[in-house]
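Quick heads-up: it's one chain on its own, the form predicted on its own, in structure tokens.
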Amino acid sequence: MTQKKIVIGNMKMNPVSVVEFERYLDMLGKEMKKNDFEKTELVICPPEVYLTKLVDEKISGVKSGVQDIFWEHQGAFTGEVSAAMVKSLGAGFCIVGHSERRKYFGENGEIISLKLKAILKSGLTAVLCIGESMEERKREQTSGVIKKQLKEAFDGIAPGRLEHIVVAYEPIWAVGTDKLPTSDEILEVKIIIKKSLAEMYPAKSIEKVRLLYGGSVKSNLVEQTCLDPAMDGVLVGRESLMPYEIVKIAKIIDGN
């Protein structure tokens, strides 16, 4: 069975009030009533404080996820939320390894691997973010950076778990900017990811890993960032704050 394409909205630390989020859900619901995706999954990852509202809204065609978890199951870890807690609320996805987590919270390969294992153990689907900085790209280190991030993250992950992992290529220099890699550059990284995974896993297992592009994704750029390089979907940042826009992105991908 062919896996569906996937569009994931990372709302980051937005919006700032419950009222705004309820308005967002209302608009998202109205947009989804106009659309019925056959080949594409739409996942929204709001701040965890809004997760229950998203799940309870039960918008047809919309799945829920979170932007981060802690790697322990439970215990004395003030301020943290476990994958098991997220799962119990009804979410199905969790982002891990985002460049902002690496930058602002010092998350390294070891931490990301721990989180990835916890996500999989709980029965959630992991959305693993990888990507290089502009300096690394200029130094022609993209391949080495991608391979290192994958090797660290997948350390100790069994082949049977791969179908529950989505890998999102998010070049750091494209996140939150209007700079974009070309279709060929995205395709090059796609090949690097495939080759890197092939060094660790059997070919049949690798086929189950969906590869996304993320970083300044907009509806008018879907062809360049997803369709031309034959990616399995996109991870959307700021544009996910506009229901019309993220549904439009999903619609374009679903129609191809």
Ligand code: PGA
Contents of the next structure:
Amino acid sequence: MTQKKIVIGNMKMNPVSVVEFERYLDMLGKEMKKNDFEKTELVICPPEVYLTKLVDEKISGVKSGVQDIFWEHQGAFTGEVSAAMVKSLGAGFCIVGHSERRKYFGENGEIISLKLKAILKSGLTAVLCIGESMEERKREQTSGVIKKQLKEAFDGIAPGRLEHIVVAYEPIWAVGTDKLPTSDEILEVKIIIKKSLAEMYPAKSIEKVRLLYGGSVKSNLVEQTCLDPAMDGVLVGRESLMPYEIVKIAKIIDGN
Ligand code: PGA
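Right, and the form predicted together with 2-phosphoglycolic acid (PGA) of this protein, after the form predicted on its own?
All chains and molecules follow, beginning with the one already shown.
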């Protein structure tokens, strides 16, 4: 069975009130009533405080996820939330390794690997973000950076777990900027990711890892960022704050 395509909305730290989030859910529900995806999963990752609202809304065709977890299961870790807690609320996905977490919260390869393991152990699907900076790209270090990030994250992960990992290629310079790589540049990185995984795992298990593109995705850019380089879906930031837009993106991908 071929795996479904996947469109993930990363709402980041938005919106700022529960009232606005309820309005968002209302609009999303209306958009989804008009659409029925066959080959595509739509996942929304709101701030954790709104997760229950999303789960309880039970919008047909919409799955839920979070943007981060702490790697320990439970205990004296003030302010933190574990993957098991999120799973128990009904979430199915968790983003890990996002460039904003690497930048603002000092998350390195070791931390990302711990979080990835905790996510998989809890039964959630992990959405691992990797990507190079513009400086690294200019210095032709993209391949090395991607390889290193994958090696660090996948350290100690058994092949049987791979079907629960989605890898999102998010060039740091394309996140939140409106700058975009060409389809060929995305395709080149897709090949680098496949080759790096092939150095670690048997071919059969690698097939199960879905590869997404993320960074300034909009509905009119789905062809360039997803369809042309034959990615398995997209990770969407800003545009996911507009239900009409994220559903439109999923619709385009589902129809291809
Ligand atoms: P963007 O964010 O779509 O706003 O560029 C993407 C992301 O951070 O996942």
